[in-house]
Amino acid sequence: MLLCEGLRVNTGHFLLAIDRFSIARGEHCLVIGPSGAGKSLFLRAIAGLVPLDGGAVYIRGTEVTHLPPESRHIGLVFQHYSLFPHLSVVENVAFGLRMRGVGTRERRHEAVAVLERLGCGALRDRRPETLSGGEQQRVAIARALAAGADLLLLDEPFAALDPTTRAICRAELRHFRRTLDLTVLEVTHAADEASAGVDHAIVLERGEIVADGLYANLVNDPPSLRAARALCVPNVFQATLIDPGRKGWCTVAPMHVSIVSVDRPTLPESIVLAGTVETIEPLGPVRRVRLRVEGPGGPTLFVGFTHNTTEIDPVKGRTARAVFSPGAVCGLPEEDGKK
């Protein structure tokens, strides 16, 4: 669906340098990284909103490097949805069709059809200022879809929403992506919050990709400490916590961590860390537990699981232990490179 090769954008004080990046049709890919890493610039370069100083962009197998944004048939949704305040919802959604010369009746019909598909047909005659944040977000996506976009570029589209509305909108986006066969490239600072249903992720640092792969693989086996932090990987800790003579950083995937009571027997070879229960989240037959473990480098939050038994009482503040195998521990180089 999308391929970037040798992409270069030089703003004078910042260089975006993407040697190669691709996502397949139907994928949802996260673009993650610290502020100033070039995430928004990357999306704007793909959309054709900034000129390239080198390289090429291909969409649906066709080079679009020199095409204007309106000819790329993509949707770009920003954190502030840029709806026209003087136009109704249906007029906002139909705007792209209007710019392409589609007649009044036809473009209204198409706009209403898209709004109905997204479950917001009742909003058609309202003005943007009367809409909630979640409603504005849905209208912005409807505008992109009405213009024929099957590739959505989302630049922190949920950041201005309250937590409950963000969760609802993310669930809706997952539904839209499946039912409408959309490909999504999303910039986010909240990788852990955005992770449900995500296929692919890249981590940008100083204008370059420092990690690229399946999201689950990157989280379970991050290539570096920087990537782990950007991906909000749980259970990242200084190696001295489990071995006083060991330097550097480590991580262990939550699925390998059992949270047990302090009096439960453990295998002799297991790593056992005592801490204080911070939260317990029921998840069917298991519970996800966050345990605060004090160490030489300060406290570390360990995420693990316990079965719904009497192993530990799900009360905040109770002492428990995180137990995992030494073989589940992954070393993390502080810089990118092979482990």
Second form
Amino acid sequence: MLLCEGLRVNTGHFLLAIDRFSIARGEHCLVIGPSGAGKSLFLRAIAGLVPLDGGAVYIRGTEVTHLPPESRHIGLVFQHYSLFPHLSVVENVAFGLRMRGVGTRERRHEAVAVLERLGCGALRDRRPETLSGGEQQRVAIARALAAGADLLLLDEPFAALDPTTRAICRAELRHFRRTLDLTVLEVTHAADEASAGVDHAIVLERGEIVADGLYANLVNDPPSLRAARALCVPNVFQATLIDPGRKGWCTVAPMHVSIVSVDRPTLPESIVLAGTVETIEPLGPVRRVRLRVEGPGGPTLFVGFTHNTTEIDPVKGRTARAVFSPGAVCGLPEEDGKK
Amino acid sequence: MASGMSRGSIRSTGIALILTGNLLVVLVLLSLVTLGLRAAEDPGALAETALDGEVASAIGITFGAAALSVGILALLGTPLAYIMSRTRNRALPLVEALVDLPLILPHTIAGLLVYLLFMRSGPLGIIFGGMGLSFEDAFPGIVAAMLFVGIPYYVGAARDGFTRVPIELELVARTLGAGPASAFILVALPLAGRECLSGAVVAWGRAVGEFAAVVMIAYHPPVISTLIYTRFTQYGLADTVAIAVILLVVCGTIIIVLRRAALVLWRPDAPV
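Please supply the corresponding structure for the form predicted together with its partner chain (the preceding block corresponds to the form predicted alone).
Expanding to the full complex; the earlier chain stays at the top.
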């Protein structure tokens, strides 16, 4: 669906250098990285909103490097959804059709049809400022769809929303992506929140991709400490490694960590770390527990699971233990390629 | 003893604030009442002045030249204001200073600059002279002077308007199929329209009241300010008061109507 090769954008004080990046049709890919990593610039380069200093962009198998943004058929959604405040909902959705020269009556009819497909036909005559965050998202998606876009570039669209609305909007985005076969490339700071339903992720740092792969693989086995931090991977801790016998960073996937009360016996070969229980979330037959472990380098938050069955379960505010097998621990190189 | 202000002191502070705040309003009102009383002393002069062909001609020239200068300002100043709002480079402070310069210049100097530019042997005077357009003691000279002094008023307001329009809206419009010009006309301009209109009203008002800059290049045909000054120095107060009353009524009405248009009736909606 989208392929970038040798992409170079030099703004004078910043260089975006993407050697190769691709996402398949229907995928949801996260672009993660610290502020100033070039995430938004990357999206704008794909959209054709900044001139390229090198490389090529292919959308739907066609090279669009030299095409202006209006010819790329992509939807761009910013924070607050960027609905045109001087236009009604139906006028917003019909904007792309208007640019294609579709007649007044026909474009209104088409815009209303798209709005109804997304379950928000009743909003047609409302003004953007009267819509809730979720409604604005639907209208923004409807506007992109009406303009013929099946690739959505989202630039932190949820950043300004409260946590509840954010969760609702994310669920709706997942739903529409699946039902409308959309491809989504989303820039986010909140990788942990955005993870549900995500297929693919890249981590950008200083204008370069430092991690690229299936989201689940990256989270379970991050390629570097920087990638782990950007992906909000839990259970990152410092330890003295037997081989090569120096201090290094490690991680262990939450699914391999059991959080048990101090009364519970543990296997002798297990790694056991004691800490204070911060939160306990019920998740069906198990509970997800966050444990704050104090170490020489400061506190580390450990996420693991506990079964709902025993009377000696961990209790919030009390001491408990994180238990995992040494085989589940992955080393994290501080720089890429030095694992 | 209570730490906060007592109810009595809050009330007296409020009254003092209201009185102080209204002093300026009272000052303007008092000047208008004084003018009205002066005019009422000789109602015949008021009627005579209203029918005076020279006064009607001066009002027509003033409003016509002011409208034309604002039209040219809007045409040339809107793209400039847009570029200034969207550009971040080292030349911007210099451009901003140049745009604001007429604001701080004595208007006689502004008039001198206009004269030097547009006089028959001036750089623009030569060019326009070749096209048969003369500025010295002519209507185009009045328009040029009014245009020059109006630049900071219009461009400043329009630039503020465009700055308030998030760039993201135009970027989204581009991805929806709009070219740069369409994104500007259909998104940026309607959203900054109120400020542009407001700036145009202020620039128009400034142009109507301009005297020093105009008189430097075009003493004739007289604009209303020139006529008032001439009548005051030649015939005294009575004649001048009558012209001032007529101008106040006309200007006041136009300003109120245009302000309402800018602030209330401005509907930047575009048809679907």
